[in-house]
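First, one chain by itself: the form predicted alone, in structure tokens.
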Amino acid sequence: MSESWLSVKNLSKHFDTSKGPLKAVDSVSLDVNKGDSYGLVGESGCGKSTLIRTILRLLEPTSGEIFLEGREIAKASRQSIRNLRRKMSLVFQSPHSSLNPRMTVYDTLARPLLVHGITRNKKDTTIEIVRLLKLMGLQAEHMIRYPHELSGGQKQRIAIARALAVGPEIVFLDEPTSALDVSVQTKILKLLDLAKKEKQLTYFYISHDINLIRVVSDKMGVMYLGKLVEIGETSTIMKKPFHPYAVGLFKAVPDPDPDKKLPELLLTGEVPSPVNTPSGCVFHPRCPFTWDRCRKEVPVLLKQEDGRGVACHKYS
């Protein structure tokens, strides 16, 4: 039976600018259980970035409460958060600029190792991340190799393996494929599956791809303008999603049968400025269904008999 592991409780990240605060996570709450795979989706500069990097405190939260195996880790001091990186890893979008150009394979994986303490002298270093190669389908030969001599995979699969070799028990995937050709997402992909299964990991997603979403993750969330509109079973959501933004957005995925109508789409006007964002719903400038109400009252995150949870008027 799954247990909650990572646990967010209001968490908003706001940036001062000249034009007022820019709220790039706005009281977002969610939980992840343990050896799940979570997704989440939404428009480019929606704040799924943002929040990840606000959880890992890479950045810091403006307020609201992260817990990690029941410990809240929003306030806790540096040094408290360095024992924790263990824990939690990131790999970054851009396998590209993530990696350092003038550090070899070797010294890019050997850092967290010896930062960590996790290898002591070089023999050992050098026989873990062999280790970790071969989890990654390289080879031995790759940990001499500079980033400008590995192919866009390969890069990936080093980044991840960097993940990887503090141990962790949740990893961050921004975009992971975003930048693969399609047969080379497919292969990083099953690497991902088969490192979850032998290390029993937990994996949280972030993508525009609402495809990778539904193949990866068993349970997702839907983000827009830094809030979260709809979570849920992967499977439940994707069936039938109930927030008009998640509806909208997921009839935008092409359908691959030429034959097939084109649907209506249901999203019109642009993303409102998340420095002056709407009053109430901060969906309802673009939503077919809106009320007095949904321009004057934040909905709530709110549990349905299935399970999953709606922000929506319609559906409190």
Partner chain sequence: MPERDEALYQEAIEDIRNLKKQRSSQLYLVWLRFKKNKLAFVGLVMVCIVLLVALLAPILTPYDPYETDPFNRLQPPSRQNWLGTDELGRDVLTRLFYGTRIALLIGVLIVLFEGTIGITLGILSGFFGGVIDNIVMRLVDILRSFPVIILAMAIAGIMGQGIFNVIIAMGIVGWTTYARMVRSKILSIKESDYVEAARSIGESRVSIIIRYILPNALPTAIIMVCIMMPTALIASSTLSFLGVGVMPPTADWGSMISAGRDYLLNAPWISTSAGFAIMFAVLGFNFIGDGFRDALDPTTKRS
Contents of the next structure:
Amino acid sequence: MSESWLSVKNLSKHFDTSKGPLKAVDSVSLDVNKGDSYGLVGESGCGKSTLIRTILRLLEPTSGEIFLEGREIAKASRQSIRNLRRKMSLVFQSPHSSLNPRMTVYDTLARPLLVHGITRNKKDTTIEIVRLLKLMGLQAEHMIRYPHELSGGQKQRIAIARALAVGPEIVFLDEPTSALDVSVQTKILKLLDLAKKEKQLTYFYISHDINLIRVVSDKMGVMYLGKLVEIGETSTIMKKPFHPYAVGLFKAVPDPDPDKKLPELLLTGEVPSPVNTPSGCVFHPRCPFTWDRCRKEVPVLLKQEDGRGVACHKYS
Amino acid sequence: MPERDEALYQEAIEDIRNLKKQRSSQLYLVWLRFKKNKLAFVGLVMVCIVLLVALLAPILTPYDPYETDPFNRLQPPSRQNWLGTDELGRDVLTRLFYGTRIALLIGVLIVLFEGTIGITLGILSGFFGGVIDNIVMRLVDILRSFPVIILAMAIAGIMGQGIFNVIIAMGIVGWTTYARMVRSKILSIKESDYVEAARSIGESRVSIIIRYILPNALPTAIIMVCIMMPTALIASSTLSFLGVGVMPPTADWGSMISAGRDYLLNAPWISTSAGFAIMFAVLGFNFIGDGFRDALDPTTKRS
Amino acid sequence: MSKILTIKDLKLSFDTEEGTVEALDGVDLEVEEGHFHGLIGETGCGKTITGMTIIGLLDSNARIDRGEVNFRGRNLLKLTEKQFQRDIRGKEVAMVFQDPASSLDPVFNIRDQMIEAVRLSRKDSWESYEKTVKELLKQVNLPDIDTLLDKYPHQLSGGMRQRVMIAMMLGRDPSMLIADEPTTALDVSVQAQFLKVLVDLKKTTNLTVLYITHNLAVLTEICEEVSVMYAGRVVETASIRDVFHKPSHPYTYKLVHSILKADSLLDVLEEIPGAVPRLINPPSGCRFHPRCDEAVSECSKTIPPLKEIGTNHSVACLRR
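Got the form predicted alone; could you also share the form predicted together with its partner chain?
Now the complete complex, all chains and molecules, led by this one.
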């Protein structure tokens, strides 16, 4: 039994490939409190998308446990997964591909309402849809539009409205602004913030954009090659990351300030393939502090004095 | 707050009504795009002509396509017989007109028959994958390794001549093309974000097939039908030409070409006019197929 | 200081099924020799098309309505395709694209492709070619060059391919490089390595770079000047410091203040209402006016010219 509202314990998701198992998510444990905004940051291929899809049970977990409000859901039956869909929803990165091109906005938003019997007649459905549209700063007239008639920002707002329609308690946001223009990004983030307050939601962001995670999350995790390498309060980690990968990653982000010069390069090379991952600590081939133990022993997340968890032998 | 809800509802209905007045329907937009494509429009006109001829054949000609006239054999085109007469003295134009009926009937039935089998199997195979997919696709491989016409000839040979045997023979081979196309389309739709999104809101499998996959695969199916129609026409004519299809004396383009072959030097109008009729219908359907392909997809914008 | 590239009042449109897209509508741009010049804008603002015009790789349905593109005093718009191929493309101006995979030939290994590129610029012995190739690859910080030479493009990661592209382009020793979103498809850690390569090149060569991107943050690290494009026009050109500290055009201001920074708070981030306009029937007058807080009625009638408001700082706004 766990005290956290959403608790993931040793969750793994491996895919079979011709070259051997691909460990997309490897023994990940994390906790999310109700009402929090959790941010997971990592580069492409680190397994963050796979992780949330496994938590959402869109993918079958290979092993491990997921608890939602103390109930184990990693092995939930199909019927109970259907009920889970009312509690957890997902917003995709690209609104251009996540909306059914042959459905009007009305149908797109009506489906979640009808599937779960939230509204029972056309009038109630319409009213609920208008409410969702207004929450997202859109008008009723958008109901009869098709996705290709909307701008990127509008489409993403529809996608968010769809995720909110089931009346979820937690919304997973997979890079919700990275497919959008900079000038509409703020609008989306503010709308999400507004919806969070109004509906008392819990958010789980994943992104490659450290600055986005910094702005939107209270707690965060850094993921590398299927593993969480550092977790804790966003402000603590952002101020001074401990794990060498997190340090290098944060340094690599260009700072939009012309007075600062290019920082020193800490991360060299590139993320290795998640098939046949390096032995011991998966980061050791790129790490400037590697010693013997790193090659042999897999580090576990250990709690530090300031409350964060770090998976590095340097901090054990 | 039921009053506020009511106000919200009325306002929304009003908004939509206003917008609908200014907007043209999706079908109309498809039509506009279709119309812009000149070749497709020409194709539509050609197919309409073929359809009208088939419908109005008895009105358009005073002759009977089966009444022979031994004294009027192999007459060149004249005022009485615009396209001349054939070896039994029948009016070629009249037989062409009535041949349109047979051609369309066979074409539509073949396409319906092979389309139904192919699209259904394509959907099943694409959506469920696994064993079903394996069985269907291996069957497709096997059937496609035979030359289509030879296989159809063999089937027609076993079952005997006749319109319905031609349809069955063609269908048994023809469905593989549909199954392949539809399957690959379904596979790509299945991997799309919007299907995953549908799963994430709790849609059932049946609902995902009906509401998300089929509507997006439909244009592919329609285009397939339009493209396969001319193929079916040619194939059925070929079978008749080879003598395993429609039986004489039925007025059929393929058998007309075949019959006219013996008189190609002194009465070329029999074969050539039937050949031209086939070409006309085939071109018309091809143009329409291309037009549909461009018009049905709202996302592809040719630059 | 001399300008290597001057674009004057460039107007370019595309004929499409749906109508005429006014992709560029009077673009003015000046690039100093030896400088890194940033060209920033959102999807569809015309930044890539501007780059393609300079290098003469426009689609066949593009129509240049007016304007000139002067490169070292030569109007590129007047050149034939043959002249472009012989005198400009690759030799004087090179371009690096977002997707390096599509620019490399998949059937040749890196050695063959690199040598081919070097061979185009001078005739020499095979050994000397290979030596040059190795030097070039070293210049872009590629590790383990000997094994790399025998690899094929698909065996390299995105970041390495992008650096091979740069090395290949350097092999012909061009005066100017157009980089079109070269790091957009890369991870931040790889992007940082790529930017480092550019900064090193800046120190060691006199290369001029036109860096096209939608990510303003990337530019701060490498560019001297920045031109901001919006809906087919350059709305502001200034030094990188002025763009950040004294943005003048309302669009630039909002853009700069909507970037997520280390100390950003969601509440103070600027948002721009509406969406980027479509360029079939774009807004009249200043194309930004429907989204602008400061717009007056005049803005919808008059096209604001790009005028100087300070040293190396010009802006196209009627209210300035």
